[in-house]
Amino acid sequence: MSIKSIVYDDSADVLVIGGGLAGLCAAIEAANTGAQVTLLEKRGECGGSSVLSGGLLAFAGTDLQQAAGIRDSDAQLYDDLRRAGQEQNDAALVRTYVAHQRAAYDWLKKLGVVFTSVELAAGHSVPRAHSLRSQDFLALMEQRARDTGRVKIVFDAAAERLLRAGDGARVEGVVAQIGGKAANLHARRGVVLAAGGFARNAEMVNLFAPHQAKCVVYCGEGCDGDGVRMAWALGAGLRDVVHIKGTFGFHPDTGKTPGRDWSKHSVYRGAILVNKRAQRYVDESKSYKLLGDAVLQQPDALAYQIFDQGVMDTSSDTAPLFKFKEALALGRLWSAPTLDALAQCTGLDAATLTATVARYNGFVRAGHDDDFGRTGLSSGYGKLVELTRGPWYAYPSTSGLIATYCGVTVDAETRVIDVFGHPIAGLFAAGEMAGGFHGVAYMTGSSLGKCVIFGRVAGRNAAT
């Protein structure tokens, strides 16, 4: 859209579109360079999908790991990220993440962020998922943005179009609906798109990922792809759309009743997965993105995480993905004194379930899983445990579309790149809507981690 003859209603050095974690980090970093920032959030509060997350961030070599006796390194983190993405992710973006991750961790701590524990999760060769409470985290980041004195946050402000003088010209502003009225906003230095994905846009999901139609949807209310479409309209390239996957571990009733923390990952504590036939069907230590695809191929796209009291004893009070006791108290987790009784609760065949557990335990004793090759709790890390001690538990699970993990093409400087491989001047992107970082699958904690790291890069570069 041309900006000639446009009368601007307001201006700022940097415009940030989206009030999730990436947008808030971009705003803070831009403000810290001295820039005046306006952040537009289409809903009435900040948070986006970030505030619904499990609150895990992937960092390596931190003081929290060292205190727990966990040895980790930049090289190990890089290898794990590339392995999780099956090397279909952009190596330059992964290198940027690794190069900035320790500084990002220290920056968050200086802002007052408190990490409560380090967890082993999907794609990790060692425990490195740094846990926090996502609601408190996002509230703190919003306050830190306001504390700069240079960030103006505007709610009920839906950006609709990017403004520039003509094809190839610099992006210089946005058209937005603010409180139901159209407004033209000028960006003197740059625009950062951090508007999230498109899991709530059925048309886009059906266009790019019709195989995910069976997923439950659990993401930010504003994730309808508007940021992707605005950049797409200017010729932005797209990355990783072929790799869109849901997230395994969501209860099939996700979102039907009030509450949070619908996703649980007892598989990374030693549980096994069975389908409605009470049979294992996958290596449970794989990335939960791959587990998400696998469950969609099972009858009714449903599985059960089966575990015993030994696994229940590893329940965490701080990491939502591992709050098994809380799930039990909320009535989302079945419990029974014996496997036969558990089968009756779930509707599974008791004889088959008993045989499946016994066969798996035999593999654990023998040191080799002849059926699916499982060698550890996650990515080969962690010793497998026999499931022998009642009471027994079952968590019904399916795949949830919490994020699309794909989007517009960006380079290591977070500049949006067009279909011909050239930067679109003045336009940056970060967070979920930036593609290329994850590749085929996903390493737990790298989504919030990339929001912080690339949000900071985008904010700084847009301002300078």
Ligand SMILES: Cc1cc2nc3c(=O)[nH]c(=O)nc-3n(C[C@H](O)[C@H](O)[C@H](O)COP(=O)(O)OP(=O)(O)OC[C@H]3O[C@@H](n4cnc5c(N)ncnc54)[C@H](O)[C@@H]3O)c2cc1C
Contents of the next structure:
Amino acid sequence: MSIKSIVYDDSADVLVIGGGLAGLCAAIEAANTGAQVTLLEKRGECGGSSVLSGGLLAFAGTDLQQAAGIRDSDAQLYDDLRRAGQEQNDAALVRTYVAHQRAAYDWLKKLGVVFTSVELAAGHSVPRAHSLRSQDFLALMEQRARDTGRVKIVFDAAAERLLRAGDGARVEGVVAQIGGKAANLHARRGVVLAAGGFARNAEMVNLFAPHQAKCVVYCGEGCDGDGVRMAWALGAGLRDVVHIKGTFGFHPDTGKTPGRDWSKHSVYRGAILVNKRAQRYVDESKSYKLLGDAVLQQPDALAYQIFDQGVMDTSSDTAPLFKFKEALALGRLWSAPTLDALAQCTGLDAATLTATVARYNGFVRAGHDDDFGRTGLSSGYGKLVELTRGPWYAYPSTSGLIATYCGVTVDAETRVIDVFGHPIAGLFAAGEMAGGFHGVAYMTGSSLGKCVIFGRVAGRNAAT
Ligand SMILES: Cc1cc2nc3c(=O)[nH]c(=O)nc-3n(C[C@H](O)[C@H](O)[C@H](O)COP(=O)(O)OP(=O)(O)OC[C@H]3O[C@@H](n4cnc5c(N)ncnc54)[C@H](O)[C@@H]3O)c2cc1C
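Mind sharing the form predicted in complex with the named molecule? What's above is the form predicted on its own.
So here's everything in the complex, that chain up top.
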């Protein structure tokens, strides 16, 4: 919006749009520089997709890894991130993540965040997904924002447009609907967009990634793409939009009944994947983004994660992706004493399923998977296991669009960059709505990680 003289109803040094993880980190960090911050959240509570998340954050070289005897390093993290993104991600953004990641981990711990375990997950060459309970995490971060005494959080406040005094002028505020009333809010120093992704905006998803239409959608209620569109309207560039991908592992009933944690990743503990024909169709150790694409090519976009009691015994009590026992208790996981019986309850052909499992076990024994080249549990890491011991389990799975992992072009300072390569003065973006960091595919834990790392950078830069 281009307006010569704007009448403002209220002002702050920094306006943060969105009360998910990125927005809260930006707000805390801006407040810590002494800035007065107003955070607008369009829903009645903070949390966004962040609070629904699996609570895995990717950090390398931490005390938790060391205690578990895991050797990891900045260089290895950098390589994994670049590999996961198939080198289509912005090296400068990845370097920034790596440069700030240990400080971000220490900062979170200082704020009182407790990580419970380190898990091996998609795109990791060593276990580095630091696990926590996302509900506790987001509640704590909101409290820490309030503890600064300089962050005002306004609920039911939807930012609608960015304000500046003319084309090319600095962004100096937003038009918002607050409690149903329009208001112009002034940002004396800067505006941080942290409004999350756009998985719930079918029109935008269809525009960039029509091939993802068969995904189930599961993310924060506010993921409508408002932030991306506000910046786009001012000429912001867009990155990674062609790489929108669902995430493999979601139950086809996701979101149809109340409850959370619909996604399971027994493949990274040794399960195999079969389609409705009871046949394997992919190297199961690939990133779950690529597994997401692969399942969309299968009949009815459906697969089953098939595993035995040995894999079940690795069930976690804390990391939602690996809570297989909980999935069983919730009735989402099929279980049967024999493979034949499992085939019967899932509707798979028993003879084919038995042959598929036997063939796979033969590959594990021989040390090479002649069909799909699987060499490890995840990205080549972890020893493959034979599936031999009942009871047997099947988790019906499809691809879930839980995040868009793409959006406006930003530089390493989180400044929003326009289509001509110039920063849009006064405007910063962080979190899921910022593009360029992931490239082709996302490494587990790097989205929450980037919310913390780039949220902090954005908050500091907007404030100064
Ligand atoms: C089920 C699930 C599991 C996941 N698991 C992981 C994981 O384990 N590890 C990982 O790294 N990533 C994970 N992700 C992805 C990750 O959670 C998200 O990418 C990340 O939390 C996004 O954070 P954010 O702060 O950018 O956005 P959000 O947390 O979505 O917050 C954005 C906020 O902005 C608000 N908002 C939107 N528009 C406006 C507006 N116009 N005005 C004001 N407010 C607005 C929204 O209501 C929302 O509260 C998962 C996602 C889901 C859904």
